[in-house]
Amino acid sequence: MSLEALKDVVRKITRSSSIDRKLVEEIVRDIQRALIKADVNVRHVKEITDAIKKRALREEVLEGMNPKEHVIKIVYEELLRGVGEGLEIPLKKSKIMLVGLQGSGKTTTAAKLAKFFKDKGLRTAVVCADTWRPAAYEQLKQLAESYKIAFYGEKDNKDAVKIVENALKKLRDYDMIIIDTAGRHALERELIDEMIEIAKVANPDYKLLVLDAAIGQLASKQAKAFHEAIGIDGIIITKFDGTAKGGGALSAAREIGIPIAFIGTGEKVEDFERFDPAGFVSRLLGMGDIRALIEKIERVTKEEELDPEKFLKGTFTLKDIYKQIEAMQKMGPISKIFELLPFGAFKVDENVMEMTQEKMKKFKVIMDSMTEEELLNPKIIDSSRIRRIAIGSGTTLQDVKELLKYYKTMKNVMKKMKKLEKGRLPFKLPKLGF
């Protein structure tokens, strides 16, 4: 969802020299004009912006903090209070049911919740209960081997309701269970049946209703027509990424009560996590995402058998590094983990945030040609050895110095982390709840 302009409003009022009734119906105005494009409900983006107008003029700054902070506060806590609920789905055994309509992702959702569960230490298991679209059997079941995660289906079989019926005694001994139902281009009567049988027989512990960013304000009408239908304990939004008008999405969960379970912001396995409202809208406002930071890192260092702690104290090696690499590729591109800290946290290059596959090669490359010496100390590389490693790998003396400068980003990086972990801001702001 393209909110940008959020985080402007925030620098607007860290810029200003002083709070006045001018500056605040200008930060009330941009924040108007960016919900507004984001496909929120005009009568929602009313409420939270004469909620704003209304306490950022009125109120006493509290005791603590000065003007600008107080007014950051009340923005924060109207567009949280905007956003409303998440739902966290404890770790135990249950089953859980995912409807939509066709072409909102489910079948790829499916896929990413299991591989969430899984990485939790959940054994999980997909069921393929889609007869209507031809390709959602071969789809679910590549995914799922793709994820190393447990698979049921009947390809011939057309009776959605057996299929799940059989899964469940197939399945009794998995953790998670994932039921995948089929879609159509509307909610017709004979879906609502499916879903209403499929529901009885599964007895799901949650029906998540997996909705498409991009369809705006139509979001509110599909919302409410699956919850009348089968009743909906929680909202998963996809394919939210930097174009999409998922505001629509949202404002369907606020008007209709429904707690958002997770986001999807892309087709990778990593573009998907858990909805934690506090955290998303401090990341809209800049103030970034601890938590899912935290949450990703913790992913990737157990697939790659690395050790958290020494990544998140930013105590690694070139050595460890040679490994991280990939771990790091998983996590997705730096510039999206900058996303997740705090806008002015520090400066870095835009270049050395550009991680490529073809880069990612070309390190490994030039660590091949280190001794081991200079794998454990890197402050030792100096530039006669910049030269004799450059010589040794096939690269040149500016790759040696980038990857140094990208050991050194990283580094610096994950020891800031560490610090907004523990609420040591590198700005003065009040805590928000990250």
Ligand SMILES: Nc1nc2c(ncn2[C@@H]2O[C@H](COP(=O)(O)OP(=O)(O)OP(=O)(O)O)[C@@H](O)[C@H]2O)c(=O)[nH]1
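Residue numbers count along the first chain shown, from 1. Keep in mind that this is a model prediction, so the values were computed, not measured. In this text, rigid core is short for the largest set of C-alphas that superpose within 1.5 Å between two forms. First, how it differs from the form predicted in complex with the named molecule.
After superposition on the rigid core, the Cα atom of residue 49 is displaced by less than 2 Å between the two forms. Core-aligned CA deviation for residue 380 between the two forms: 2 Å or greater.
Fitting the two forms on the rigid core leaves the C-alpha of residue 391 displaced by at least 2 angstroms between the two forms.
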Contents of the next structure:
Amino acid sequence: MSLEALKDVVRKITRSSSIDRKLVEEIVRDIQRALIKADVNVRHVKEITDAIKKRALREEVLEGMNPKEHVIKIVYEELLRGVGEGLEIPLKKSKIMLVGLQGSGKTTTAAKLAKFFKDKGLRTAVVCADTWRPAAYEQLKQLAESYKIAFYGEKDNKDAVKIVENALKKLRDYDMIIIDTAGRHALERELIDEMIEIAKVANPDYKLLVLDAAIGQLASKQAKAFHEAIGIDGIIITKFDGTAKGGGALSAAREIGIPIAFIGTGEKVEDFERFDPAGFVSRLLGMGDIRALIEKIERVTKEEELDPEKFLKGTFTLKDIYKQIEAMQKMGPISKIFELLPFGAFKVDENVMEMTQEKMKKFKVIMDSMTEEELLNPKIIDSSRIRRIAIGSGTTLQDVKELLKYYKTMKNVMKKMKKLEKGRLPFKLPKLGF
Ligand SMILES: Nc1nc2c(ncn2[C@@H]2O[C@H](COP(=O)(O)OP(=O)(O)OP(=O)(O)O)[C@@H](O)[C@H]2O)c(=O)[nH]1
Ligand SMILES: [Mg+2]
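Switching conditions: you have the form predicted on its own, so give me the form predicted in complex with the named molecule.
Complete assembly follows, chain above in first position.
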């Protein structure tokens, strides 16, 4: 797999005598080459590598880390952002419906999933709702039998919808029901209609798209078509073992914004794993090299955790907003600070304070286009600077103004909090992760 080349990037950084612009540019080019070869969408490659370059050249090294670790950390974090989310299916009573093109690996995956959930202690059954391919019934039945998994199918019934209806009646006592459906060489109307009908009857908790990693960049078109046709909740990437193009399927998931649930890494039922983004990226970069580093990052960032009381004493600049947004992105949009700060008491316009993922991204891009002076002393940002920043960051004047308004509101809140009686706050401040 060409993503293997990413391990060499880490090695190159580790072995370098020092980190300079030339080295950063070189590793950015190496990463670009590796990702493009792995069929990652060119736009995503650019996003990922631009971010790595910018951060590696600009960001200050965290105290307690050396410059090499710092750059590896940035590569790790940006790749992690690039592979997107994983979908963790909880271990409770649910129904999963598998869809996908012919030969993508649905039937094999049905058995893999069933074994996965059975091993976790759920009563699991598989249902054959593929009435198009004559051997489908036998294939799933045999797989199920060899792993002692309950199977339901009706060999001579051509009505897949009816089969599913009957299956659900029969399998009431099971926790996890996995429905294997028919694949076709293209997404034809007939198949779509059948899929929709099955989904209506089965009412699955998860409609999972099975994507063959070997199709590379074509994955994006396929994923979009299925998502538009029936709305999918997660993706399973199969045949990750035998291809150098797995990046295409990863890109596709990110493009349609659907999380990846599992990865198939071989023909055998055991060759299957939950998609854990952090573990996945760590492995790409060379597990041994990276694990210790990640632990160190965690340690260092914990030590840097800000004491809110101390935070309130200092001046509040756009740099703090930047850190705050990064912390929020790490912790998720509803960060502790927003849950716990009594905005109500300060008469704050909630629209200004509302933070979506999209807005966080935009604000960061805007701040990346500001000078150090502007970040530290936002007062100097006048209308001509606003225009320059908007053009430089590819945003609008409105966007830049919105950020400044957010900053002002936040600053006000901080100021008012400072004023509260002798610094004693009427509520407990959260420990913020920045
Ligand atoms: N190497 C490898 N082969 C796989 C993997 N998953 C499935 N296969 C193989 O891919 C081929 C097709 O798998 P199936 O499970 O029959 O595919 P399907 O989507 O059910 O096919 P249709 O029912 O015809 O649409 C089989 O030869 C499987 O052994 C995987 O993760 N790795
Ligand atoms: Mg099949």
